[in-house]
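Below you'll find only one chain, the form predicted on its own, shown as C-alpha cells.
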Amino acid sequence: MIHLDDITKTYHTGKVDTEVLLGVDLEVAAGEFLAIMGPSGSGKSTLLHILGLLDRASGGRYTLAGQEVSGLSDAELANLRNTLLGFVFQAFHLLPFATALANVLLPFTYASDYPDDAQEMARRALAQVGLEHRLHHRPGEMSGGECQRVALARALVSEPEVILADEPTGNLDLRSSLEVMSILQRLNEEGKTIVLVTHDAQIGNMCRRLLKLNYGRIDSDEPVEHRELAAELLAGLPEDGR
C-alpha cells in the first residue's frame, strides 16, 4: 500500500535550511496497523504529511497504492487524498456551528462528485463509531471523546483504504482515548490499513507495529508482542473512570 525510498524532507526559512527527514525507508503492506513514535521534533507529523500527499518530500520516492505520487501536480494529488485517505487529527478540525452529520458530509462538499446516497453514508459512518443518536448534535453539545468520533466518521465516510491519524487522543481522558482505540482496532480487524502518530506508549502498544523516529531516522522498526486491546482496557474502567 506504501512504500517509502529515501524519502528526505527540509524546510527554508530564510537563509535557514532545517532537515527534518533524513532518508526514510518504509513500506506498509494493506491491513497494516502502523504507529510512529519518537520524541518532540523528531519528523513525526511530517512523515504523517507526506504519506498523506499534505506535504511533499524533498527527494525520495514514493509509492502509494501501486502509483509514484512525487510528479503529481497538486490536483492529481488532491484527487488522490480524497480517494484513497481518510484523516484525523489531534484538534478535531470540526465547524462548530454543524452538526454531526453535517462535519461527516464535508469531504463531499469539497469533492468534484457528491453521491445520491450521501446522507446515508454519513449516517452509517456514524454508526461505524456509535454516534447514530448524535445526528444533529453539533461540537458544543458533544464531549471530546464524541467530537473526535465525529472527526474519524468524517475520515471513514468516502470510505478509503487507509486511515492518518494525528495524535487523535491527544486531548481525550482515558476512557475517550479507549474508545477512539478501540474503534480504530476494529476497523484494523475489518481490514482497514492505520498509520498513526502517538507520543503514548500505551496506544502504540495497541496498535500492531511500532516504529520509532529520532533525529530523522528510523531508530527501530518491530511488530508489537504483547498488543493491548482498547475494549478489554475499556471494560475494565470503573463507571467513573476518566
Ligand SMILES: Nc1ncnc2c1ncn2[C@@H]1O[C@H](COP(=O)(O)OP(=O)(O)O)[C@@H](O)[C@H]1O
Contents of the next structure:
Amino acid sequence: MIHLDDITKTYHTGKVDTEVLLGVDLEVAAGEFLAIMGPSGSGKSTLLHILGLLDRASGGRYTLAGQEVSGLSDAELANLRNTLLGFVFQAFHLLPFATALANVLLPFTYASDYPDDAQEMARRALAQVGLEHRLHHRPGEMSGGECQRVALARALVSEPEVILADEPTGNLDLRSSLEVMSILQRLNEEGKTIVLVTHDAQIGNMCRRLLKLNYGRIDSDEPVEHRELAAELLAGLPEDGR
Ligand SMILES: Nc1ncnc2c1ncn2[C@@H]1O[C@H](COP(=O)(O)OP(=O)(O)O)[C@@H](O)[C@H]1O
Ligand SMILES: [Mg+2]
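Can you swap the form predicted on its own for the form predicted in complex with this ligand?
Next comes the full complex, and the chain you just saw is listed first.
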C-alpha cells in the first residue's frame, strides 16, 4: 500500500535549512496498523504529512497504492488523497458552527461530484463511531471525545482505504482515548490500513506494529508483542474512571 524509499525532508526557513527526515525506508501493507513514536521534533508529523500527500518529500521515492507520487500534479495528489486517505488530527479541526452531520458532509462539498446518498453516507459514518444520536449537535455541545469521533466519521465518510491519525488521543482523557482506539482497532479488524502517530506508549501498544523515529531516522520497527485491546480496557474502567 505504502512504499517509501530513502525519503528525505528539509525545511527551508529564511536562510536556515532544517533537515528533518534523513532517509526513511518504510513498507506498509494493506491491513496493517502502524504506530509511529518518537520524541517531540523527531519528524513524526512531517512523515505523516508526506504519507498523507499534504506535503512533498525533498528526496527519495514514495509509492502509494502503486502510484509514484513525486511526478503527480497538485490536482492529481488531491484526487488521490480524497479517494484513498482519511485524516484525523489531535485538535479535531471541526467547523465550530456546523453540526456533526454537516462536519461529516464536508469532504463531499470539496469533491467534484457530490454523491446522491451523501446524507445517508454521513449518517452511516457517524453510526460507525457510535454518534447516531448526535447528528445535530455542534462541537461546542459535545465532549472532546465526541468531537474526535465526529472527526473520525468525517475521515471515514468517503470510505478511504487508509486512515492517517496524528496524535488523535493527544487532547483526550483516558476513557475517550480508549473509545477512539477501540473504534480504530475495530476498523483495522475490518481491513482498514491505519498509521497513527503517538507519544503515548500505551496507545502505541494497541497498534500491531511499532516504529520508533529518532532525529529523522528509524530507530526500530517491530511487531507489538502483547497488543492491548481498548474495548477490554474500557470495560475494566470504573464507572467514573476518566
Ligand atoms: N513547516 C515547517 N517549517 C520549518 N520547520 C519545520 C516545519 N514543520 C516542522 N518543522 C521542524 O521539523 C522538526 C520536526 O517536526 P515534526 O515533524 O512536527 O516533529 P514531531 O511531530 O515528531 O514532533 C522540528 O524541529 C520542527 O521545528
Ligand atoms: Mg507532531
